[in-house]
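Just the one chain here, laid out as structure tokens, in the form predicted alone.
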Amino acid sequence: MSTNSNVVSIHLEDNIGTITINYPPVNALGQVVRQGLKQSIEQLNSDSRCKVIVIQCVGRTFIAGADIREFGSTPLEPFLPDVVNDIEACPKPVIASLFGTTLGGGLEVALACHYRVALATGLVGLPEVNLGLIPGAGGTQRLMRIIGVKSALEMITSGKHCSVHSLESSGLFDAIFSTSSDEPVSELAALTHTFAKQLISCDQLEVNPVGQRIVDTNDINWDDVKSAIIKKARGRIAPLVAFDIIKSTHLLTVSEGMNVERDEFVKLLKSEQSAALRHAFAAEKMASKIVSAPQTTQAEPMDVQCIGVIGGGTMGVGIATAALSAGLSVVLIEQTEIAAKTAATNIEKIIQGNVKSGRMNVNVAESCLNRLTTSENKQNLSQCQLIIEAIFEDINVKKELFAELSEICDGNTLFASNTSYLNLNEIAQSVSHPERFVGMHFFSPAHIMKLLEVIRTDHSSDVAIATAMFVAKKLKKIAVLVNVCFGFAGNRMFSRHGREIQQILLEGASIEQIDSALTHWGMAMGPLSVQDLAGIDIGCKARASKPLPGHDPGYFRPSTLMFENNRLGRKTKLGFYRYDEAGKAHSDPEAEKLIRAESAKLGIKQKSFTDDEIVHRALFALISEGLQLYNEGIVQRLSDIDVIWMNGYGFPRYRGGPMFQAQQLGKETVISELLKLQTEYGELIWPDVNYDIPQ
């Protein structure tokens, strides 16, 4: 027997009914898939010839989760909890055949099956907490019955993807297959069919529903586990909700537990945190898309296999390591042979560190290092398709470098600068064929930080931009396309945010209160601790490249005071804080004394601040600058700003980014608040507030 639809089909052979899902690109659980699964289970259950049922997929993965195209719309029947309950209730053994990435609802479908088999190379996970949600179709109930409460809590509350191989002894899988076949999915289908035939031949047809298993809690200390989850959650609600559900329902029936789970899922779905996290997910997907004029064909990126990196300092080493880890060849150039060897040693240390931590195996590490060439001879760059400059911030030195590279490399080689602030349009003038020049602003450490600003100059070609974005994806970066301005999008907003923090300091808030208020709100670090970590001199030197604003006498005066007193942060053990030999920060009355004296000198009236007032000012500085960037055309979308701040500056993901916060507040409130600040501090600092906020 064989019946087919466009998405879900049935094939009956050897008393095995195979349900095949074909819903590209990732076989997501859209309504058509849910309906097809439900009907197929019912049909095979009623067919006396069918002894065993297999659920499999074609394409690149088993079911990879919900259909994001249905997010925000009214859910349609059949609902996923009903589908998985039908699977578990089927009196005939149901086998899930897993490969690729089995995530979220896809794993919940597999958990409801009576058997699970998988390719060893696959990944599984319940990542709902990353969207501010919990599993909503029995995931909290069935997983703990299969792998135990402690392991289930780890998987659910972390939201991480786990390799099938790492779960070999967990009890989650009844068979794990390794294959070197050129067609592993076809081989998996054949192996699964053999597994099903063995059940029939051995007369193992009596099912053992997961929901009827007893939950083992012998290995768990609830209080200790909760404390660990709170620490890792860093303000997110969903992981704690998942914990509470599992603790309160582990003695209930699956049906009773699923009712509790579903109620909490619906509450979370309506929460601001979930809205923010879903916005973050969608914004990152959107950021990689280049906005083109209507009817314009997207440019094809160049095939980049070898990258040149000029500069073997912290940034150059990080960029080179990221490229090597992505499978690219790298030619790294330093000024001397000794410096080049030092850079190579530092790259090797990072890669070997990845091996020790388990993030990379020995063979991959060896391959990475074999693809690295270091030299002081720029002629070796002629083999590279893309060359990234990561030298010190001197515009004249950079211009001389790119003029020299223009003579060494052919006209097809793309050039990129990693500058944080300098004018890329001016640097581009030193390049022959300036259309092949772009900015690629990595964030430190470049081999770890996800964010990459790709900067379009006045001359950058569509091919150059497409290639930079393509390379970013290969490096597993989240790339955001921006246009040229001082500091581009991220650092320009960072400067505006920093200016407001400095002004709040001058007006009477203490160093510790500012940092405490913003970290309590969710920022990864306090802004003054960040300055100490980065080095106060770095920001001072960057600001020195342009005239200080005459209308703003307090402009970064606290930082300037620290710099003038050789309080450069952690590296001098004195900055806004004092640091002991172990590197621990302590409040320092001397820093506060310097700031209060400067406030008196500037005639700034002192006042007290609540934590909410500090957060309000800091957030609205970001909103104001972000709206200016959007209106000036520096960014393509407001959501791109959120991507930058969540991935580059420690903005709490569960708050969605500064522009998401503006949207939540609403246009009327934002304009009203900006107008108040403009009235108090002047339009040169808080400019025109006549903005639209796209919803």
Ligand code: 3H9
Second form
Amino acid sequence: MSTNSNVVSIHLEDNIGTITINYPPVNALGQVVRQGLKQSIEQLNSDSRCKVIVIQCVGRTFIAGADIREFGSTPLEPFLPDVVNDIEACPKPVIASLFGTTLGGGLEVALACHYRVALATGLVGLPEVNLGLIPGAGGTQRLMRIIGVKSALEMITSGKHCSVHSLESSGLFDAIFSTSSDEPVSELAALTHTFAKQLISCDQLEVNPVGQRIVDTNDINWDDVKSAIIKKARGRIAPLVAFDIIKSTHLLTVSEGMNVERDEFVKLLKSEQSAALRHAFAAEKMASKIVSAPQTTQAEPMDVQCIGVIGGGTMGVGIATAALSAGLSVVLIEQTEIAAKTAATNIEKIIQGNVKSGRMNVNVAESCLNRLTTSENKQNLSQCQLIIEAIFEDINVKKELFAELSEICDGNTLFASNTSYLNLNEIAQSVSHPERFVGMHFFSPAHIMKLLEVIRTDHSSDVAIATAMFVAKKLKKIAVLVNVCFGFAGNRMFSRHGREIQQILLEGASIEQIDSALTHWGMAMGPLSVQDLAGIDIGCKARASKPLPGHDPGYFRPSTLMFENNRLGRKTKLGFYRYDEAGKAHSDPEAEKLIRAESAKLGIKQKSFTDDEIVHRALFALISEGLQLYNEGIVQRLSDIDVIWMNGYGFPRYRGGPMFQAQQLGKETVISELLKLQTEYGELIWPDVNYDIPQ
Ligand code: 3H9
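And the form predicted in complex with ligand 3H9, for comparison with the form predicted alone?
Whole complex next, starting from this chain.
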């Protein structure tokens, strides 16, 4: 017998009723799926021919969670907690057949089943905290009854996707299947069917609902666990809520616990943090989409298997490592054989470090290193489909290099520059086919940082852009497409933000107060500590390539003063802070004295700031510059700016990015605040912006 709906279908064979979900892209639990699951369980339960039920999915994954697109609209019945309770209450054994990424509500469905089987390559997790939520369909109650309170707390409060393999002995799975089949999902279906048949042949048809198991809390020290969670949460509230629920409900029944869980889930769904984190998720998905003119078809990316990297410094090594880790071949070019060897050694060190920390297995590491060629001979680049330049920031040297590459490589090779601020339109002129030239601005360390700005020059073809975005995805980067301007989107805003911080310093706030106000608000690091870490000379040299703004006498004066006094940051053990032998930062009255003397020289009246005032000014500088970037068409959408700031500049994800903050404040408030700042400091610093943020 088989019953079909487009989304959830039933097939009955060998007394096994198989429920198949087919709801692309990730089989999320939209209303149609919940309804289909509920009806299918009821139908198979009342069919006397069915002895065992299997829940499986087709496509790329078992259920990857609740349907995020439904959050924010009125929930429609049946509700997920009721559906999972129906599954658990079914008197016939229900088996969940897992592959891909079984996440959130998807794992909650699986936890309510009486058996779970999985492909060894799969991942499972309760990532709700990443959306500012907690599991809302029994996850806080059932997981601890299977894998223990401590492991459940770790999984729920971290939101991590865990490999099936790492949970082999956790009790979560009744069978784990490895397969080398070209069609692993069909193979899994067959293996699950055999598993179900065995239950029938062994007459193992009694069910043992997870919800009736007792929670073992022997190994838990609640206070220690709570302190660790607070530390890791860094301002996010959901992990703490999950902890409190588990602590307060572990002795209750599942149904009592689920009532508490549901109340807290609903509260969090309405919280600002969840709105911000859901915005972050959607904004990142959106950033990878290229806006094209109506009625035009999206360009197909070129196939890239081998990447050339020119320059074996920190950036080149990071880019090469990211490409190797993504399964690509790399040809890395340095000026001398010795420099090329040093780069190879540095790449090997990073890869071996990954093996040591368990992030990479030995065979994968070996394969990565086998795909690396280092050389001082640029002719070796002719086999590459994409060449990324990562040499020092000198426009003439870069132009010469690309002219030379145009001779070596055929007309199909894509060229990219990793410059952080040089004019890519000018560099493009030195390439024989400027349409195949783009910017790919990685962030340091390039093998770790997620953000990648892909820069479209005036000449870049759609294929070149599509290929750069496609390679970015392969490298597991979050790519944002931007147009050419000084510093592109990220560094231009960083510079505007830095200017405001320096002005606040000159107006009387102390170095420590600025850093502490912003880190308490959630920034990963204080802006002045960042300067010390990056090296104060780097910014000073970059600014020296442009004339100083005559209308802004205080423009980066504190940094310039540090530079002139050889206080270059951590590398000279003196910068905005003083660093001891162990690298610990201390406040330094000398640095403050230099700044106060400069304020007096510039005639800047001193005042005291509250932490909120510091955050407000720093945030509004970002909002103002972000609006200008949008108005000028440098970014495709405002949310792209949020993606850049959250992934490249330590902006707290739970605050959704500067433009999300602007949206939360509302158009009127933002305009009136910007006008106030314009009145006080002039329109050259706070220019008029066309505020057209969709609400
Ligand atoms: C939850 O479950 C709450 C419950 O506890 C309680 C409820 C009462 N819904 O990332 P990709 C879309 S909270 C709808 O590019 P990948 C995504 O937008 C939820 N759509 O692919 C994209 O669409 P498009 C807990 C979703 O292979 C497409 O799928 N679950 C959802 O790199 C492909 O996505 C999560 O938080 C969704 N839940 O990664 C999982 N998920 O093509 C969040 C994805 O139109 N999702 N889409 O741009 C992920 O982590 C990744 O998307 C996943 C696939 C690992 C699944």
